[in-house]
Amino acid sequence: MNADTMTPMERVTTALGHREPDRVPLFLLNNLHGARESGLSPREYFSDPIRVARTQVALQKRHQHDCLYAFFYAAIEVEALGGEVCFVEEGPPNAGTPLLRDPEDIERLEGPNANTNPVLKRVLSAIAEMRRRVGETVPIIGVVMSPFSLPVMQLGFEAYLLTIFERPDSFWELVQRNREFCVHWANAQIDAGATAICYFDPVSSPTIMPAEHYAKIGGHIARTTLARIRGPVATHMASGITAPIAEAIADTGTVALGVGDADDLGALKACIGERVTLIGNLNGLRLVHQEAGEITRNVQRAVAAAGPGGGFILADNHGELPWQVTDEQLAVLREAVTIHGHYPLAGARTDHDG
């Protein structure tokens, strides 16, 4: 069996440079598994940043995957703004009653200071502790919600769509306020020790918003936001499709793209694979019910489609593995990467082929 010869940091940076590392990098985005590992509810687990850091480091060592995930839960940004968060057992916390009720509320919205806000300070403390424990050997991934997607939790979906198309002045005012907060929050995580930022932007996906709107709305917002973040950024559509806007996403300055399982990895590799590293695209919800053989076949499929030449990181398609995915299933996944993901890939064409 092939042995790993690189650190996770070396492996990931090589792949991001569109070169072949020792094997395909594997990201297990297992923030919820930390709570399960600790025997705690998500509310209890995420209340202690040192416990979060310690558990994430332990899980990374157990599964030998290639990042530490500093993501707590999507609604934490709404919580930091004073909004409600609904915690559930064995699942991700969600935003509660919308924080904003009318256009006047938008004018009063002010993003918190991440370095003093008690909610966001927990994340920064976890990042700093992760960095203290692993040094520069493992990438640490921070997370922000895009200024275009965060309002779904601030306003509610229906009210937000009405704001986009019927109250454009209010929409752009909200985007501007959220953009300032997003840039500040991303840079605070970089300063705390995050290696890179995941920019979640599911509302930009053609799964939700018609592709023809991306250039003037989601893509424009991404370009003007990512340019101000002091570190590499990966864009993620949280299971949404990307193919119709893939080339425009590549123009935003992102270094990587989280790909949904409905997208064709091979087609995306041919389209933007020389410009952007692809991350994905295993279906985490289906993984819950999969036996070892199916898990292995899906790893083989993804590696064969996007692995040649580097520029690929294997991960789930949503950016958050379900609580119900077992350690045994993750062990099968990791073993499949060990067997099928080492370079040179079996059957892959090389520069010496005729």
Second form
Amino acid sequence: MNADTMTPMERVTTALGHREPDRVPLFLLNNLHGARESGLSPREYFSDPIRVARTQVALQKRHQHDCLYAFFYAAIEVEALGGEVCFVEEGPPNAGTPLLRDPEDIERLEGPNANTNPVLKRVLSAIAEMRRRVGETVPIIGVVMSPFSLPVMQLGFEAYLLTIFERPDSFWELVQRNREFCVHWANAQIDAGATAICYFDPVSSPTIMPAEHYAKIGGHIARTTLARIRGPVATHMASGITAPIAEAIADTGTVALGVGDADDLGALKACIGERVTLIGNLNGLRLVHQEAGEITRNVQRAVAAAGPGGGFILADNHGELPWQVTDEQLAVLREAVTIHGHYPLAGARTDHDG
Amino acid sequence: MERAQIVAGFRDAMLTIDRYQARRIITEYCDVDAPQTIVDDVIAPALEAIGDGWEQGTYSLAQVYMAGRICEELADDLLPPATSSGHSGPRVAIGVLDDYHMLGKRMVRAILHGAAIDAIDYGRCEAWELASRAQNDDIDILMISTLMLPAALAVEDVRRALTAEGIRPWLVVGGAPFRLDPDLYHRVGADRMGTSASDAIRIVRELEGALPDR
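Provide the structure of the form predicted together with its partner chain, given the form predicted on its own shown above.
Everything in the complex follows now, all chains and molecules, and the chain you saw is the first one.
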């Protein structure tokens, strides 16, 4: 029987140090499942930070995975800025009518103080309560939207693309204002007890923007933002491809990268695996209808591709498991990690093998 | 200049978001008195090439979007109203299900318009509303754009509502949930799935051939 011998914190920090822990760490990014577990709608569930913390800790204990995910929902930053959020019953809330309608709105935009804004305070309270409950045994992951990606929800995607290409002055003004807020919001989460920050930046992915723009725009914004965050940062492009810009992402100062399932995990490991820990790349949407055999094979595939030598955390590839993924499927996933994820990995060859 | 060179030049102008060059290629190398030929021989193949490139990870969504806009502007200038609104092909409508984010729908409409295919815009609708409007408008092809998984799953409700209305238009879906889970469209009762906005041209032309004569 493969037994765990490390705490989640020890396991994750060992993996991040590019060494092999007792087993491959597993992040179940199950923020929405807390609502399902509580029998509440997402709107009700996320209204009470103590309930969020309590439920996430309970789910971490049940599945024996390796983080507490302090992510509420992507639109929470827009909500904190005064924007509209649309809740649905069995899925993530989304941003509603765009908050910014013309260039003058950008000039008036001011990021809220996370320590006094009632919306952001809920997240900080949840993080503090998680830390109180688990001490230093489990890493807590805070979340920010990148200054480059947040405008999709502030302006609407179409207006934002036009701003990028046709109104560069307004674009950079918005980025500058968002960057100040992003740094402040990330550091407030670190101060509240978050171990690391997940920097969601899907717009930087070559799925959304041409790869040749990354160095000048998304990568430049990431470098200048991450340098001011007082804790380790993992970059995540929410299923978008990363391979064409992988080396430039590694140069931003990020310690980890969320990998989409369209990327070749093994090739990325060979390219940037010595500099950046890879997180991924199970397809959460497909997991919704997968049976045990397929789930297990996907775990084996990912572990074999990126597990050797450490520097790998198994997780879904989008940064949020769909509500519809069942507890039974998660139990299968966890069992597959027990069987196939313990070091030394079966059939793996490391540098120490000679 | 050979047709393939014209298409490649036009495609590259759109990829670099060079409106001036795109327009120059059309006005210098094409017969502007035969706009439907321009659409069929240059605009549609260039849009399809960009869509294919997006599916393969070569081009980005931003390039697909801006290409659609450039083509839409050109079509507005080149095509006489009779060609752009009096298209005798299938009746096409497009809506967004339970979401406020319209980019996908906008891209598909722009690309269809660039290819001289008009799609009625239903905006944001609930399932019953899409079905009711499709019934009233005698729609042949109903396109649905989604962003989040719950909306993608609600396509099943649209199919049920269409059946309750006694109609069975072709149901074509697109958006991130379908692209990331390519089998999903089958499970929710759709007939086709577009993986990029320019797939819409191919799909409409394919389904057009399967429609009974009007």
